[in-house]
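First comes one chain, alone, set out as structure tokens in the form predicted on its own.
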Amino acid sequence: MAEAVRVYEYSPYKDVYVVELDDGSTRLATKNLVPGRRVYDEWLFKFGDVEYREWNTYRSKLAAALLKGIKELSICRGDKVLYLGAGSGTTASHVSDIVGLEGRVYAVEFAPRVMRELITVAEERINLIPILADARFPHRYRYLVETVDGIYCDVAQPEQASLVILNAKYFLKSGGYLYLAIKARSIDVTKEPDEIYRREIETLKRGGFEVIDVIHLDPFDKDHAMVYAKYVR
């Protein structure tokens, strides 16, 4: 664990912090919901009585989007978030930090091997609820998930936008937010990424979303973009 020289909120994103170290370097971070515990070998920082976790922009597309200046971070304390494609819990754990014990993160993951790692993370984070399921079929987990404030989607599937729309119809409240990490090469390797982004964005619009911002994630994630939208139905 490293001692921080200074910690301040990363404006304009509430509950996201910049940690300054004695060598002059800075790191993005969130307050650690489970002090003393790491999720993916990230750095832990102590400042006063508070522990922070490094939010690695090369390991988390949401962190990369924040560093590149996406317009807003709508995820906030007390929110209920449906996370599609939670993987082993890297970004989901930071969302867990932000929503706090008052919130919930419903973490859907399809791969059983990865789910084992996610369950280990969830054992210590009581606001993180792992769900082994295919996000293309939300009716199969409708009895586990309540109406949510937002959806975060990071799945390696074609037709990502259509998958999001289907889940939104089941779970997302009117006016709720969406962060969609579009993986262009997972959708169609024969087309240019910008063409894929435009197509998925148009699908979102037809499905009831107002697109507010789109951020390309290079150099952190090549051929990826983060879409921020609101559900207006």
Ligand SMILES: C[S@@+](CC[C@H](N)C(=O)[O-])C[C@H]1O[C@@H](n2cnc3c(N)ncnc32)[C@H](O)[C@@H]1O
Second form
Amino acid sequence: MAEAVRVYEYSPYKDVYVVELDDGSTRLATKNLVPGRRVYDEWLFKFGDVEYREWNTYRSKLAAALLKGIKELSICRGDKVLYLGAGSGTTASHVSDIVGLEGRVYAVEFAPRVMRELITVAEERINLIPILADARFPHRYRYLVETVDGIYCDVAQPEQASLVILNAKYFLKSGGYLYLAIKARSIDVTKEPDEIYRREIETLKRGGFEVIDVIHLDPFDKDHAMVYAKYVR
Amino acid sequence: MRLFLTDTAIGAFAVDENGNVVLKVVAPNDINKLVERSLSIENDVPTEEFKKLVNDLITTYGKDLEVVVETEGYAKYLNELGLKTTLQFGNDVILRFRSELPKYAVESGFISSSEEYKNFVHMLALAVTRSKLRVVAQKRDLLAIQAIRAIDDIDKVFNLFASRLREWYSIHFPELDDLVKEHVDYARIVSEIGSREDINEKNLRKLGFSEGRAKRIISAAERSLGAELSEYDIEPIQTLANIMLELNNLRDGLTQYLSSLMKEVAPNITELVGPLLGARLLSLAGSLETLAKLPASTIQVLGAEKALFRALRTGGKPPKHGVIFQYPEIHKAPRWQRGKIARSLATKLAIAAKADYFTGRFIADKLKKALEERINEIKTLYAKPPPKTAKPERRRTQKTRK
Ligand SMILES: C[S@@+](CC[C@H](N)C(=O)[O-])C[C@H]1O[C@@H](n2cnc3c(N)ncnc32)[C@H](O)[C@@H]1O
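Starting from the form predicted on its own, produce the coordinates for the form predicted in complex with this ligand.
Zooming out: every chain and molecule, the one shown earlier first.
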């Protein structure tokens, strides 16, 4: 564990921090909900009594989006978030740090192999609710998931926008937010990324979302953009 | 009357258009039953609670009730009962209800506080997920078993071929047998170079031999007492060497496949003893299920059945370890410590197998730590071999003390 020299909130985002180390370098971080434990190979930092967890901008698209200055971080302490395509929990664990013990992250992941890893993260985090299911069929987890304040989607699949819309109909409150990572290359290799963003964004608009910001994530992630939108029922 | 029906983690609810719960059937708070009904909902099959709810509704309101549900399976069930059913998802009534789910859990007496709800969803989601993972993993243990058996077959064939290759090629270059002990290296020389006249420093270095070894092999080749062979006679020997190298590649690929498979099928066993030994245990037991049901004492001697039966027949000493002898900490340990380490490992393996099969919980880190501690303890407590004549000696010292 490294000692931090200085820690400050990464304004304007709440509950996201910048940790300054003694060599002058800085890292994005969140307060570790489970001190002493890591989720991937991130650094842990101590400052005073508080432990922070490095938020790797190359491993997490949300961290990259923040560093690239996305308009807002609507995910707040106490929020209920539906996370589609949680993978092994890299980003989901930071969302879990941010929403804290009063919040909840419903983490949907359909690959059993990946879920085995996610489950070990969830075992330590009481606000992380693992759901082994295909996000294209939200009715299968309707019995467990509450109405949520926001959706985070990173399934790296074609037709992401329609999958998001379906989930929003089931679970997203009016005025709720959406962060959608669009993996251009995996949707259609032959088309230019920008056209794909446009098409997905069109679908979102038709499904009741108002797109507020789109941020390209390079150089942290060359093939992705993050879409930030609000839902109007 | 129009009612919205929904089946949730805590039970089935009927909600009217204003969002009031008009009727509910709360599920029993028993984890096994909760998991069962969760899976039922996921598969779009109405649960007992839902059926009871509908039954109660019909008794109270009669059959000209109008109901709204969210999925086809539920709609079908209601249709068959003759109720006027609409399929509609994402409507505001249910959405509002869903946002208050924790509150209803407390109100209905399912749990006592909203604080408790946090633990409840977390626990239920983990249990449901683990149970689904186990179903997915079903039969994958059989794949792992076949993969390890294939690896063991390959090893046997490979060793058989290696002996043949050495005997055969020794007609031409007998000195090489002692100079190159690794079968793979030996096969590479035969396959890539062939005739001992073609051996030179460049091609040996290319095969990864050090300068010193290359020089020794070259000088042995120059002074070899072996027979001269033509290309025509060397070629079939090379074919055999090629096949050995291919077998070796196949083994590498299978090993990689097996290790990811084992992590999925039996993560705890794999963490404890590695994928190969773990899979051999599965193979000897026949399946993960069987292994999970074996007592530690049996796991300890799995693979030593012959010795065990011999001991039973002749009244001799039973074996201390079966296949787990391959665990480095056992075969590296001095003879008198092996049985103790084997017993400790077998105990941990029995727990690991149960966790892998029954709960899917990952507990191997704790098991591994406990095992390491016990091994260290054995190493210090039994550092010296037990004296052969311990008993009479002890008696004597006791006497002199008195
Ligand atoms: C890019 S990874 C997610 C990485 C993760 N969001 C992070 O930043 O830590 C995409 C994940 O979505 C999962 N996925 C893809 N399609 C899905 C679907 N239809 N339902 C649920 N999960 C899906 C994949 O198995 C994969 O683990």
